[in-house]
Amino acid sequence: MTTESPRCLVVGWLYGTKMNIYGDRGNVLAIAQRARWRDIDVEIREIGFGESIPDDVDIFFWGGGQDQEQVAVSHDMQGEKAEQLRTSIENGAAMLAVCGGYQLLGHEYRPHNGEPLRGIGLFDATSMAGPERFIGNVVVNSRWGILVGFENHSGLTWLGEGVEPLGKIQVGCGNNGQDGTEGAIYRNAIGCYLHGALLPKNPALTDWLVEMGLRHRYGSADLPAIDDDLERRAHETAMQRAFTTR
C-alpha cells in the first residue's frame, strides 16, 4: 500500500535581513502556517546579496527598507538576477512586494538625494520620494475584498497606462496621495504599500498566494476550508479603527 506523498510549497524570502520593517516578516510568517494548517509541508528560503533566484520557488515575499539598504538591494538585483525573478513570474510564480520592494519592482525609485535606484521593470510603474510621509490605517477596495493595512511611506508611485492597480483607497493615501489607487498586479504578483502585517488580517489574499503557489508547482490547487474567525475579528477592527481615526 501507497501513501500519497504530501504537498509542499518553496517561499523565497528577498533579503529578509536587509528589508523587513514595520512587521513585514510577519507576511512570509503568515502564508507558512496557514498552508501547514492545511498539510502543506513549507520550505522557507531567505535569498540574499549575490545570491542567485532559485528557479523552484512559487511564492516570494520582498519586504520595506530604509534608504541605505535600498540602495544595496537596488545594485544587487541587477542583471541575470532581475531576469531570474522576472522569468519566475512569467512561468506563474506568486509573489508579494511590500514598500522598498514594491519600489524597485517599477522602473526605478528616485529618492530625496543621490542617484536614482534602478528597478527590474517587472511593473511599469515609477516611484520618487515625496514632500510628505502618509503613516495611518489604509482600506482599500480589491478583488479579494476589503483589504487592511498600515501605511509609513514618503513615496510617490505611479502606475503606467493599464496597469492593474491593486484596488482602490477608501482610508489612506495609497500609491500618491492622489489617484486613489493603491499598489500593482502583475499576473500573479502584487506590490502595495501595506505593513501591518498585511498577510495575517487579510487571509483572502494570503490564501490566494498560496493558491498560486500550488498551481506554480502542481498545476492545480485544493484549499480546504479553515476556521477564520481569529482572522476576520482582526480584520474587522482593524477596519473599524481605520474608519474612525481618520
The other form holds:
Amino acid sequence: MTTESPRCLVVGWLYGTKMNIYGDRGNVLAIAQRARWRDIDVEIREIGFGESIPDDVDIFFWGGGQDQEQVAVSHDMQGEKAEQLRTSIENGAAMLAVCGGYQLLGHEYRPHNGEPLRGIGLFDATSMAGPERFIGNVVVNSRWGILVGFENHSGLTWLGEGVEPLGKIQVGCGNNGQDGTEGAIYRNAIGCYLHGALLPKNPALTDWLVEMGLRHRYGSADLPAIDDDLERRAHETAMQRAFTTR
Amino acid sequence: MLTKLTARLEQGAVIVAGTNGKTTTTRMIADVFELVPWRVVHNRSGSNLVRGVIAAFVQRASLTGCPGGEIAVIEADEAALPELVRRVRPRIILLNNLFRDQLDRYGELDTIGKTWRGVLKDLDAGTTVIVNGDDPALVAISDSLAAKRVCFGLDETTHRLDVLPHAADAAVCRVCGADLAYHALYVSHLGDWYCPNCGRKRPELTYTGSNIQLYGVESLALDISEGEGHSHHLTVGVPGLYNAYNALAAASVAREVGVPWELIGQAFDAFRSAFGRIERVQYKGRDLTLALVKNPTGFNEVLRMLTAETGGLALPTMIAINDLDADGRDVSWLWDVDFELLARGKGDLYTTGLRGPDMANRLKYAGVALDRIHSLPNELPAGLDAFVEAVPEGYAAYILPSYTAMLALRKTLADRGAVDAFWEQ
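Right, the form predicted alone is done, so what does the form predicted in complex with its partner chain look like?
The next block holds the full complex; its first chain is the one shown before.
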C-alpha cells in the first residue's frame, strides 16, 4: 500500500471580484469541484490590482467585466505583470478567459470612443467595438466535441492567420459574426465569448484544463472518469434550447 | 396624452423604480393612499413599460379627459424609467435598488445608472427623489441634483451579512475608485457603507428602519424613525428582509406626501403579497409555499428566508427555471446565487423547467449530495405533478419558480381550482 500525499492544484483567478459578471465564477467552481472529486486539493488565489502573477499557478481564469472595470484592468495588466502571465502560459500553465478577459489576451481592444485598450498579445488577435450586440445560445464544434454556452457581446474579435480558434460556430455568432469561428487557443490557454457558465456543462473541456494543470505541476496527469449524468443533461438541454431559440 | 392626464392629478404622480421589489412597493404605496382616501391610478399587473402605464390611465380616464383619480403610483421598468419620467413629470421618484438582473435584456448596470443619472439631473426643485441610501450606486447617481433628495436606509443590528454575496457587484467609490467598506451589510451590496480612502459615506438618512423582526414566510415587523423624531412600530403582512426594505421605501414615499403614520401602519398590517411573489397554496392535501426567484439577489434573499431557522432547507423544495425572455434567456445568473448554503440541511431538491437540468447541475457543483438532487421532467405541469407525487400528503413544501415558470404553475393551479386566477385578484 502506498501512502502518497494528495495532489494539489493552484487556480489563479484574475481580478476575481472586479471581473465577474454573467455568473463566470461558475467556471472556477467547476475546475475546483472536478479536481476535488478526484481527491486533488485546490487552492484558489485571487490576483487583483497591483498584485504580481505568482509563478506557481497551474490554471488561470479571467472573466468579463463592465466597461469601467475593463479599462482599469487593461491598465493594470501591463509591463511586468503581462510578461509574467505570458511566461506562465509559455511554461505550460492552463487558462480560460471569457469575454473581457479574452479580449485583453489579444493585441488590443478598440472601443467606439476613447483610447484603445492594450492587451497582452498572447493571442494574435484584435478586438473592436461592433455595431450590434450578439446575444443568445451558442453551439460550437471543437476538439473537445460540442461545446454549449451563451454569448452576450458587442466586441468583434478577428484572429490572425494561423491562430487556432476554439471551434467552429454551429449556432450563434461567435468571434465576429462573419468567419464562423469562436474563441482562440494558444498552447494551453483558451479564450472565448461563452458564458453559461461554460465549464460546468462542458465537463470534457473542464477536465482538459485540470489535466493540463496537473501536467504543469507534475509532468503527468491521471484523471479517473467520474459520474457526469447531470452535466450531460445540462449540456443536452442547452443544445436543444440553442437550436430552438436561434 | 399621458402628460395631459397626469398633469390633472390633484396629488400628482409617484414613480417607483428599482431592480427588485417594484411591484410590492408600488402596491404598498397604493394601499396606503387608498386609506387616505384617494382614488389611485396604478399599473397593477406588472405592466411596467410605457405602453402598460398608458393602458392603466386610459382604463381609468373619463371621456372628458379626467384621470379618474387623485394620485398615481406607477411602477417603472428599468429601461422605461427615463421616458416615463419625461412624460409623467412625477412629484416623487423612488429609487429602491439596483442589482444584477437579466443582463441579456438590460446590458450592464453601469449603463442603466448612467441613463438614470441623465434623467435625474434634468429635474427641478419641484420633484423629490427618494433614494435607498444603503445603495452606494444610487446615491452616486443622485448626488447634487436640483431636485430634492431624501434618503432611507437601515440601522439594524441582527440581520446582517458577514461578507458581500457573489451576486453583488463589487462596490467601488465613485469619487476615488477605492473599494467601499461597510459598517453593516444587509442585502447584496446594500448597507451602511463608507470609503476607507476618501471618507465618502452613506448620506444622512431621513427615514431609518431598525429592530426588524422576521416571522418565517409569513410577515415581519420593524421600527421606522423619521429624522430626529421617535420611531413607529409597524407590522407588515409579507416576509423577508427584502420586504422590510420595500416597506421602508413605501413609508418614506407616504410620509413625503404627508400621509399620517397611523394610516401607513394600517395599510402595512393588512398588506398581502402580490400574486406569485410569495404565496401559500393548499393543493392535493399538500401545503405549498411559492416564492418567485427572478435574479441572483432575489434568489439569495429567498434562500436566506427559507433557511433562517435551521440553517438549511427543512422542507422538500422544487426549483423551476425557464429561460424565456421574461426570465432572462441566459441562465448564467444561477452561478451567481449562493446555493452553497443548501449543501447543509436535509430537504430534498427537485428541479424542473426548460432549464431544470442546468439547475440540477448547479446544485451538484454547490456541493449538494447527489441523492438529494432529483431531476423532474422539464415540462410544466408534468414537473409539478411529479413533485406533488413525491411529497407525502399532509406535508409542506416549497416551490421556487422563475418568472414564466411561476405564471405557468399558477395557471395550472388556477385551472385546477387551487388558487384564484390572477385577474381575479
